[in-house]
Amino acid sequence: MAEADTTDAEPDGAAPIVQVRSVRVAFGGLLALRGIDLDVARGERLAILGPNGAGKTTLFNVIAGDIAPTGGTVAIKGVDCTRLPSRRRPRLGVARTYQKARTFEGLSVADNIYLALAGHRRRHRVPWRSAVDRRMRAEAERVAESVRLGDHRGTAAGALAHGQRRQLELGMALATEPEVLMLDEPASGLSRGEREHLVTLLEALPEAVTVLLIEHDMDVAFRIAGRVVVMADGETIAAGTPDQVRGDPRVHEIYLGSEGGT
């Protein structure tokens, strides 16, 4: 079968950047995702929420086309990607980022936010250094500056701690300048002051870009997102601002009082 075609892109205006339409998923007899609906607007913050179990993760697998739903829809920018696979996506504009970062450990960091690049722009590297070739490379160290690695620029993936591993997966993603952004975790393994460092980027991309965000650190999500939806037992059990989040009694029986993860 042919693929659909993605390169037409909804223009700006009302219409939801991310539309998920009544998404389930079923492994085996478990019921991950019960019909999920969900409207991500353009350039909106928005953090996804609940304990062990809730279907998080499966449902930002089957945005960013990991996994195929059971049944239901996703649209990005108005294009129907419910079965193209995560390889189309970026095409979209999305970039995700994983619970577990995905970098290849024998290169440096600027080399894999090199490869970044080169994957979004579509380019193939040569053996000699070409103009575009050199402005890539900077742009390169640039991001590693940005996601506080420039020290670590010449350093393998494979020998950086788990916080800065995290943090190069992130510089990754911001390298293609996308246009959805998803983030599993970004916060998992970072220590305070680079959690300051991660909030501090995050608010501090173009009102543009929109960003899907899990996150376990409640202070994180909670000072980025703009929007808070809550899931259990693969369902939506509360969505609103963070305060009003904060003052539902189900958030606070299920996922606040309790410990959560993904």
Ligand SMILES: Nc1ncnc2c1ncn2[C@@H]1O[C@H](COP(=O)(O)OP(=O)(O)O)[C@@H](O)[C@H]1O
Second form
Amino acid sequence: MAEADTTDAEPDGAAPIVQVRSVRVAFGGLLALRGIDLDVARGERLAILGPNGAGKTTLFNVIAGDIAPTGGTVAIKGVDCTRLPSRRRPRLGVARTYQKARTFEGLSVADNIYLALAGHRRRHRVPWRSAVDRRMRAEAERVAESVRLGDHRGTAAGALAHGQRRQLELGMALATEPEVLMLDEPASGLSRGEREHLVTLLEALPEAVTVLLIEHDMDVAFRIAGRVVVMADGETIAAGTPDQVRGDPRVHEIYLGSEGGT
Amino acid sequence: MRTGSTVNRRTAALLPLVAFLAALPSMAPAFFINFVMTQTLMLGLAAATIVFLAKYGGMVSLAQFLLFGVAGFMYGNAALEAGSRGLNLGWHPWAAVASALAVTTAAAFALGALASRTTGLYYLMLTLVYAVIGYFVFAQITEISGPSGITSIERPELLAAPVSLYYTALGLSVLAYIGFRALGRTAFGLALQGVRDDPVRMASLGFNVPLHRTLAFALGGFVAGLGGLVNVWWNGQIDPASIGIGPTLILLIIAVIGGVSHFEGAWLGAFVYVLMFTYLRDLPLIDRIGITEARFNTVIGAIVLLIMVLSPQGLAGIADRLRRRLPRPRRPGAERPAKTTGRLTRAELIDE
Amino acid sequence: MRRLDRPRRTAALLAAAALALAGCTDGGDSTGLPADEGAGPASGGDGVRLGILGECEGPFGGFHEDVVGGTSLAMVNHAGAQVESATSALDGFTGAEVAGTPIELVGIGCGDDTADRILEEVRRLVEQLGANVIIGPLSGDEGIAVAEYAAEHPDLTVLSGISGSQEQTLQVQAPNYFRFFGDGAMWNAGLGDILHNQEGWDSVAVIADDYSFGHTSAAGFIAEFCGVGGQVDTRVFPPLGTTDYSPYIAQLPGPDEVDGYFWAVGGTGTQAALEAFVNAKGDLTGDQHAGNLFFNPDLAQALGTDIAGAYVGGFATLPGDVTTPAIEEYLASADETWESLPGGVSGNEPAPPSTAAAFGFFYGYYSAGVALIEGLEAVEGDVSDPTALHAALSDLTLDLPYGQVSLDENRSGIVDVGLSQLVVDDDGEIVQEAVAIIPQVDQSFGGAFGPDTPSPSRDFPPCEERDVPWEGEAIPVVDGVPQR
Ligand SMILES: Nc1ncnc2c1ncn2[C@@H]1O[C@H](COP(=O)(O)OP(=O)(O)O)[C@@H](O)[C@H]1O
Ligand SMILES: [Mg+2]
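Switching from the form predicted on its own: structure of the form predicted together with the named molecule?
Every component of the complex follows; first up is the chain already shown.
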């Protein structure tokens, strides 16, 4: 079975935890990714910048398995998972959020987080409630507290304000204690206070957790990331430390110059 | 758990109702029990599976009446010993029950698997196709359906007394009601609701979405099969016309009158339908205003329309609204917030 | 969180309570609940509470007036009743009384040609409205379902309306279910005898609707034609509602390969199937075609004048040109009872009531009504003992307008069947004319059909020679007068 292969593979400490090779994605005639190469080391904090339409989300979708690339390969923990369906990837320790928050509108905050836990713990199809569920519920409530939704744990996700839904998405991703955490514009639409809290949360993550962050808010991105990759038109155009990237004229021209302020 | 209290309250409210229904046979006329109420309960049971799939899974299925019929046909084929109709397997009645449920659940699993990557309108259409094909399968493969239906189907000894069918239907209905509601709070049920709200997100959380849909459909098929067994015991016969497009739509209408987002709506809808069908023509002078038997479907259609206009959530929706007079913001699928939740939600909306 | 367990516990309690309740009453006949006792007809009453099972929806929905009219006319003619309306039978009748026993019409059921629906209707009539006698139903599958219902309710008395399936009597054999007319197979009696022995057909191809009436109608023809020594080469069964019959016609042998064709295709299919035949195989000729009751010029307008000479099977009444004093009196009584009736034959437009009365649907329900009245007379109006009434009904021999009817051991009618031929009238139009009456036809066809044989189907009965009781017994009809 594919899952056995993937989970049994020994992670090689030196090898990148996420390895993207020549990934291309075409939507009809539109090339959203034109051959991306990216290595992310375990524990690295990587920010991906780039203007709208650069292909950042598409890259996330490929890594998380939501879409299959037209060409190229993706390996996580040294295991090729280019064709592995998205539902198999949480077992590799991958969790993500979406640019447009995807929560379960009809379910309460606690239930949303509980589902993330249930998916992670493989309790998908248990048709009764047991002590395990009670523990998971308690855990879900703790997670809700940690993303400042403790007071809203019974509220239906559909009734949450925008910023709260982003918090919930973050909670759902964090609940599974991922090894690779991919956040797609987590700060967009958050208030200043919420952004602060977000940064604190991310800074508090264990060192071993790898974070891939797409973020327009430079302040947030540069505070968290140790390395920055800049994308435009489906290609990486620059990479380096925050300072290096800040100084790169091409980046200024393509990205910071036009949209940096947003 | 906040929502727990709602479940609790609803279940507690059920207790007197069930006690009343259990005592009803000693008060009400035989016809009311053996005809009106038994039919209500078994149609309600079948309609509840539509509600289950729609409410939790976002799958509006038109194949539930087919599965109801599959159970009936299979029981008839297995239980009848001799005669010219059906397979005449001559099994022990309870073995026939088990085999009918097994076949129905397996059929539901297969059909559910085929439909598991379909959603919304396409799901409705695909299950309609199931219903139509299912009808033709039974109409044309006369080895398993007759010819012209399987007749003289007897019920197990244990259920010989007419009123025992009523109690069977009541017991199964109560179990299904409680079971479906309780399931909504389990990992399986919550995951099904997650699949309804966002299947892509569920997949990225590690859930096998098509399998989940398939299992839910199989469970719905199993429960519909229970209803189908009661039906075939009650009717003593089943023929392909019993599962034609007419009855299929009537079951959908029952679910819609009742309100597809409330389990109690299934039985409420069935009750209203059976009442209309049975007693409407007895109203004095009803035929003087043109409501004769031949126009029943028109009248029932008009009543359905009226209910839908008054409350898209059906009768259960009306009852719900009456119960909690307070207007409360409702978003799709976001029912069931407990009192505290409601208050919070309102507060937040004002914040915005 | 702590409260989580409460609903579960309540739920379990509720479920247990419901199951216990179910358990302690299951199977117990001695619970004394009304729901266990009152399921049958209201017994011990002092009169007949009559329910009529009609058909107000579905393919026979147009005949609702006819069937209620049939029973009503029997009540008017033989039980002193008055109809409530002069222009519709559906308002029922009042004042019916036999040997001092009133017959009250408690309700009219509304079937739609499905067994499920007719069961709902009969339950409503019996269990809700308290009917102790049912007249009806109309169609074949309904008859089986209602006969089964009768078998479960021995105190009830059911007189079938005009339902043509064999099984309702031959196989169900409910002691309280009576049919004073023939079945769909019997209505073709005499055709095989005449075609083989008189017209010299040895081989025939059969084309019939693929459902129970088509199977049954074809079965009657096949049993007799093969019984007297003919061969059925081909059987083709197009599904009901077929619009393009050409693939089915293609399965039939050509006109030079068989001696003739037997048609049992009804509804909209009659016309379409015949046209497809003309297109593929040439004109329809009287010496090569015969059919059941559907093969008549009103339904089958594709029949050119070459068809003259073709034989057509019977139905519950005799062809319209047969005149006897009894028939004339019967038709006149219908015209006296109502001004007009919007029956099925006249397309539900008001028409002289005799138009409806001359047709089988009306007449079947009339026969049932007369049987009820004579049965009541035989027990001197005493309905307190249903068994006595059932015994009296079983022994009846009725002299009905279209012939004498008695019952066989399964309480199914032994009847006279009228055969007709298509002829060209003075105006050059094709019309139907009676040629023979086959006396005393019964369900078994000399043993082809019995309680242990399967239901008629695509391949039952097989083609076998056997003694047909009415072979050579046909009574010729000359100018509408039977030559008894
Ligand atoms: N599902 C899709 N179908 C077609 N085009 C798409 C799809 N998703 C993204 N695109 C296109 O691919 C390009 C990259 O999109 P995206 O990855 O969302 O950019 P970013 O996240 O960097 O703003 C855009 O031009 C977008 O319109
Ligand atoms: Mg994006």
